[in-house]
Amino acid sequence: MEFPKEKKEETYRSLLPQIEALVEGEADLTANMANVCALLHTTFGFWWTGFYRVMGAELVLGPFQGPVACTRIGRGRGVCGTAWAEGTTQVVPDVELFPGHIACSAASRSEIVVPLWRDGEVIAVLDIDSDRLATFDNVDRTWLEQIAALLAR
């Protein structure tokens, strides 16, 4: 499902209060990740939506929606590992052009990965893949960073 920029922004704006209500009063991060993942995935129809949790020296697969995924990713490897290592959101219009991209699925064409910060450390990343090129932009970055901040608090 493709959203025009105005519709996408409006959709994120309406999701934010829903996400706040979902996570308010629930201290379990995994439960909150699962609900947020399901809400984002069903609302936008992304190819893959999920989380990787920082566990020692690697990212370990957390709650997700979509096809089977890579289970472990090293720091600095692929888009997720890069977002973790650099502590910055990665917006990738064409995953084939991203150096060291990890192809968990050949159907993935573009990707956005947003770090979740707590106490000055990245504790997880939100990873969303699309089966179309250039799906993600600064609208997604802005709203997904707000969602990540809600989850991590």
Ligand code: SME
Contents of the next structure:
Amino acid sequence: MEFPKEKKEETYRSLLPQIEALVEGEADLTANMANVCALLHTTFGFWWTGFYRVMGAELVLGPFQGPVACTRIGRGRGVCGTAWAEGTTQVVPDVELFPGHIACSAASRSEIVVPLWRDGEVIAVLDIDSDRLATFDNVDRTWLEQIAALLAR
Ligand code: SME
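Since we've got the form predicted alone here, give me the form predicted in complex with the named molecule too.
Now the full complex is given, and it begins with the chain already shown.
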């Protein structure tokens, strides 16, 4: 079932202080990524929610919730590699229309990928997949960028 669009804003607003509290009490990035993706995934019922970390020339799979996923993605490859290379959030309403989209799961229909910045560099990306078309919009972008900033600081 799709999360009701009219509830998204208030739901993100209520998540933010929970995430702040989680992150303030723990300095380890992996532990914080694990809790943040669990919180987002269970709250919104996404298809796949997780992180890829920049490791040299590739993104490497980090903490996630959902089905098994590809472990390594090159810079500029797919939606994740594009978010990393361009340093911008990618909102993809229909993954079949995104050139080079990497289909880790055939059920994925739309996607958002948000870079995490530290000291002027992208250190990871937050990737969320939906099994519905056009799940993500500017509301998701705005709040997920704030969550990414909280995690990376
Ligand atoms: N679809 C992504 C790959 C990662 S999976 O969605 C978990 C991409 O094109 O980068």
